[in-house]
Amino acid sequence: MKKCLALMLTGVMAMSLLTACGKDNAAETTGDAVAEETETESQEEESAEAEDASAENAETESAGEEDGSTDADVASGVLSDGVLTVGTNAEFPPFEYVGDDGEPDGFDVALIKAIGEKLGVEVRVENMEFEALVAAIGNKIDVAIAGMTITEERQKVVDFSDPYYDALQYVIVPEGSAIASMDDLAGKNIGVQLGTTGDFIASDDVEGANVSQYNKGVDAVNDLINGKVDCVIIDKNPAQVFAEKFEGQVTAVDGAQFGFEVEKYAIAIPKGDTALADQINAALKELKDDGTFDELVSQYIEN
């Protein structure tokens, strides 16, 4: 009887120990699960925050790209090295020509140097063929100023500053010539400077014209004097310069008689560079407001 009671007591104690151990293990398992769940939630929250931050940064960068207003573009750009490299064609007096010192001079050259002074940069002028200027922008040169007319064709490749000068094509004819209207140009041998508005008019608008293209306007005028062409179509101011230079040999006829329209000269700049355009336009406005622009017109064009 005592043995039975002892055995029963031992069994009860064993069951109690097993039950206690089971509770402890369950508590540990539950604690581990809660800890893992908490850690997972924390990781998910951190991941979500990182994604939000990344999306916000991407959105900010995208906005900067869309409006072109990144700090680098505004602060540096073409002018970041302190030099503005300008292309011109020094064969178009009085806007550009080779001065006594052998360097490009003229109204356009003086104007872009004045703009450079306003912008606080050094201006370096490269003398090039007119036809090569547009393709060189953004590569060999930063901008171009060369009595260049704003046209839809050029605007496909480059942007332009605000216009700074209104111009009209003239027709240079031999002294005593009967050429006086658009109809008179039909079928004529016409000299032009390659890539200029005169070139476009003669090639596209004059019926039956035989067009001779020259890199220099003066070469076209020389061939006119020598009887190789019947007339030369070129901008008003160069036409007047050549008529004065070769007085008694040629006459410059107002383009209004031929139905030519007024054109607008502007500075050609890299496509999409709004920061540079804004800076150049602001400097150009200052020069007009403070009288410098009118002084250059008087010095180079009116005189």
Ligand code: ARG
Contents of the next structure:
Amino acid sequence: MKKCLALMLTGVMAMSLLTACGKDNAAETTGDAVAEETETESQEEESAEAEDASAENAETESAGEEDGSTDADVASGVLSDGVLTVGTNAEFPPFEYVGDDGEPDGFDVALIKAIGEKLGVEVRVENMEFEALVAAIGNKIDVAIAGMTITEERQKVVDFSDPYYDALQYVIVPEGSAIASMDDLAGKNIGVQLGTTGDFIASDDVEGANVSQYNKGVDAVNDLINGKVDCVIIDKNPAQVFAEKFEGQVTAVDGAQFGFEVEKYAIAIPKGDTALADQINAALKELKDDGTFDELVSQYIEN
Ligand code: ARG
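Target state, the form predicted in complex with arginine; input state, the form predicted alone:
Now the complete complex, all chains and molecules, led by this one.
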């Protein structure tokens, strides 16, 4: 991933950067300026990988596959260094938050660690701003797990694993508020976490809304409590955690009342890295089949 840092300095557009840094895509982009710059380093690796892959199809390089623990039969280059660098935004309980030890914890963190174990790689979690995650995939981080909803916009830049959780936006309102429908939201001051689907709803779908974007959901909720915003649009489970935390002051209203659509969380991966997608999906399936996934749901989400 280091090779991409030099590129970043050239200020190349995020899209080109992602394409150039995706190892599987490097060869395809030959001819464009970015690909040329990465040629020396990237292509060495590319050809090494190609040899690995063609040398023997049955021979898999991922450590996790030595024990036959995944179905995928081609290893992704991302895992070849034995480390999966994962970006998250630990401001989204119960999916991710900073634990008592100062390290990211939560359902997503536990899930990706379990996936890493299946794949035989070490998982390193980087806590960063939610807004920055998608563009960081393929350079600063390998993948992102952050209660991230699959959206068409994001799919232009990254691929997603199979979905692992259904979600819905909720509306946090002050206790006793009359806000109960989409019409009630019109013209309101709405707090959101920057770059989230709650932000997109408030900014794009709500008539005449005045949207305040925060880096942390909890800051939006604090401004709700001190009256700076009228409501906060955020995913169901974090909304419920915040409503519980500030019990008596705010309540979380079901987004179905507002006509919000069901969303699906998935792990965001470099565009075109189907080998990695296959490996992650295989690991995810195993965790569902062996009951680990459900254990994590009851440990982190349902309790
Ligand atoms: N599901 C929403 C989205 O994808 C919000 C995710 C926010 N996640 C976080 N870790 N802060 O836009």
